[in-house]
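A lone chain, given as structure tokens: the form predicted alone.
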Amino acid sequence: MLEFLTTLARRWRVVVTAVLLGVAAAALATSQLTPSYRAESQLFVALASTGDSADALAQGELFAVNRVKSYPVIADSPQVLEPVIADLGLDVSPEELAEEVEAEAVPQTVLISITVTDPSAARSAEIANAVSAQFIEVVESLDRVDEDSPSPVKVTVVRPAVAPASASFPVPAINLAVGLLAGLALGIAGAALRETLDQTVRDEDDVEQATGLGTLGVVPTNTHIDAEPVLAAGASDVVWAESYRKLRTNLSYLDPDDPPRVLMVTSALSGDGKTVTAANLAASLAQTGLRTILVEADLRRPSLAGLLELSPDVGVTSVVSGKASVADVTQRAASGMDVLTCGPIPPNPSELLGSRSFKRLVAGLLETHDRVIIDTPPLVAVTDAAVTSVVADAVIVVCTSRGTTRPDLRRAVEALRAVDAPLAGVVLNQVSLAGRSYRQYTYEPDERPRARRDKRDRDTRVPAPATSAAPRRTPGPGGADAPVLDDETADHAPRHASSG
């Protein structure tokens, strides 16, 4: 049941769309149907004359009841309908009119109901009354022994037909209800079918089922990604920025005593966000004070220079080919980390990344930096990432929620396992925070009036000793006196983050 409700929650758009289409189709069909009106008259059948004894009355009643059972078939006979057509001037044949007339004997009574269905409300009542009148004449004439003798049966109209106020068909409420139920059923069936056929990765459970790996981080969709692709202080999307800091923390717990220093970032397919993830991971590490360098090993379709607004002319290929030193081509990004862009695109990327020169490059970077982040091409398309993984301490695979398919993610991880790559886990990118599985803390500014906050601070602050009205001074660096702040002075003093 829980899985069924989860499926409906995920595919609610399919269900709602089907319901709306069902109701709209029912409304359209109702508007196109020709309305029909039903008018009903009721007749009472009795013996014209009976004896005064109880036996005679009982026999007369039994006779009438038995007789009534055979009368309804007469109501739509030509003997009844032809005079009605002539009297009312109807442009129909007796057979066509018979389709509109319905007669029924009420069980266990001597009552007969004659119902006429017609597109016109007034005409349905007119025809019903005309049929009733002619029906009485035909019945009484049929029951006469001879033409001169009176009929032993007397038929009387007890309830003449009146023009109905509303159509009997179609009934909009019923049609709309049927359309709603049909749409709901089709929507649920469509949602279940789409859920079955959907092979995309949606959440952490799908990641684990497809790869057997855990999820290192969940990165939400960022509407400001085009303006701010790499996180910085005061990021517009606080939750998005915090997700990379959580990723940084999770990586540090892979081995707290010896955390991985060379982190390789890749993905199954192009467009999963591996380059943005690598850049933001490097930026978050640099913000902690770690000397971090971001290396672009995607030598086929490099995009790091454009993302960070750096020069693409020199970089990794320049160093590996011996045309430049690392110091010559290293650039500093605005977010605080060093960057080695791709440089000139080589004709043989896989061979270059698997060369001893590239391994020496990474080893040299570890002597000058605390962390090395390597951005590599997608795994399903080329083998460059698998080749590069030999220099990594941990490999991170990026996939897109509702974008990357489970088979593609599985193939990417299997390619890394084939070369014994040190798989760390998966980063689930572009996750919608509307999903019930993802709830994160957000930070809201204190919007209380300033006077109220100041009053609360004065009420709760511990008073300072009278002798400390002026700040005390102690010898500072270089012999200069530095003020020693008491509690009240420190409460309003600026606080500076440590450089570490």
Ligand SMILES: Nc1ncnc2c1ncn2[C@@H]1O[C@H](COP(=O)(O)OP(=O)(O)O)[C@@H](O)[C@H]1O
Contents of the next structure:
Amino acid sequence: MLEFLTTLARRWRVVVTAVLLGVAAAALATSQLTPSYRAESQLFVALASTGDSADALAQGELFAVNRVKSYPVIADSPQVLEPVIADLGLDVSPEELAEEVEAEAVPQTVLISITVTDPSAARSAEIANAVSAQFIEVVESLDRVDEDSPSPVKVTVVRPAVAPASASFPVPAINLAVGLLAGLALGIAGAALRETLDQTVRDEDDVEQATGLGTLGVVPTNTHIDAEPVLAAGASDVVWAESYRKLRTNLSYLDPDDPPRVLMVTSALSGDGKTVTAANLAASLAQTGLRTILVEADLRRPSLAGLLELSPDVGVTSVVSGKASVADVTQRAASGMDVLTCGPIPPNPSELLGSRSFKRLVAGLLETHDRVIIDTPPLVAVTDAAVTSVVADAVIVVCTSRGTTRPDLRRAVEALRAVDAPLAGVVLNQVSLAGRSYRQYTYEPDERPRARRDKRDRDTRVPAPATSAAPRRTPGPGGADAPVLDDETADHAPRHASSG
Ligand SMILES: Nc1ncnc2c1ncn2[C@@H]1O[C@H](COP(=O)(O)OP(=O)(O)O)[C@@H](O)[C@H]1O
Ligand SMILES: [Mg+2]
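Moving from the form predicted alone to the form predicted in complex with the ligand:
Time for the whole complex; same chain goes first.
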């Protein structure tokens, strides 16, 4: 149910559009339909008295009630309608007029109602009254024994027809309500359909299903990212900044005794957030006091220099081509980590990244630094990242929540598996916080005694913040080692609340 509501909330545009279309269609139909008006007159049938005794009166009454049942048939007969057409000068045949006239005996009474439905309000009343008058004449003459004797039946108009103020059809309120409900139903169906046809990776379950990998981090969309792309102390979006700390923590759990030192960040397509993720992960590691260096291995569309406001003139390619030493081209970013930008763009990035020279560069960096973070180009387009992965201890695949499709993510991970890359897991980037609990992202230093914490965690089922316990490592469905972080011990990215 909750999932259904969040789906609707997310796809509200589809629902609103369908409702508006439904209402608009109903309004259009209402305005296009010819309105019709109903006027009704009521007649009372009495038997002219044949005596004064109570018995005679009761007999007359019974006769009238029975008689009344057969009168309605007369109302739309040509005998009645022909004179009406002549009187009112109508341009219709008696058969056509009969369609508009409806007569019925009101059950258990001696009343007859004559209803006329016509496109004109005034004419509907006129016809109803003319039909009533003619009906009375015909009925009274029918029961007469001969021309001169008085009719035993007396019919009187008790309620003459008046022109109705509003049309009986179409009724705008009903039409609009039908349009609204139909639109709503279609909208909900459309939203559900789009959700089922949605091929994008939405949450950790989709990641697991598409790749067999776990989710190492969930990074929310940061609307201020242009002003502040890399976190610094006192970042304005604390939830966003915290998500990189959680990523850092989860990475350290991959192997607590021997944490991966060369971390490569890649993704299926360009724009997934590889560069932003790599830079923030590096900044977050540097904040803990680790000597961290960020290396730009995207030699096709380098963007680190711009992102970190560093010089783009020298960098990785200068070192690999032997034109400069690492020390010469290493720059220091404001966030506290060292950076090797791309340098001059080379004609042959793949060869360069696969060269012994590049491997030596990374090996050398490990002597001066604790952590090396490598930013790479997208996997689906070029092989650079797969080539580079041989120097990595852990490969992190960034995936845009509701952006990257499952086939693209699967292809990217397969390309990495094909070269036996040490896959660590996925970072879900640009996650919308709507529909998820904000609390799950907030940082909560936990200093309460262990026992009480355990009780709270059992009671509320909120995953506990990080402790120092090690994660289990189990082989993923894809055959590669996928880290499985224990919900009780790691402040692993939250799972969707689902109510089934
Ligand atoms: N969590 C986020 N919130 C908001 N914008 C983001 C986020 N992650 C990435 N972006 C934006 O997406 C764009 C692409 O990011 P980038 O790291 O350059 O992608 P890649 O390196 O994978 O091509 C950038 O404009 C960046 O600001
Ligand atoms: Mg990039």
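Small disclaimer: the values here were computed from a predicted structure and weren't measured. Residue numbers count along the first chain shown, from 1. For clarity, a rigid core is taken as the largest C-alpha set superposing within 1.5 Å between two forms.
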Treating the chain as rigid parts that move against each other between the two forms, which of 186, 311, 321, 366 sits at a hinge?
-> 186
How far, in degrees, does the smaller rigid part rotate relative to the larger one between the two forms?
-> 19
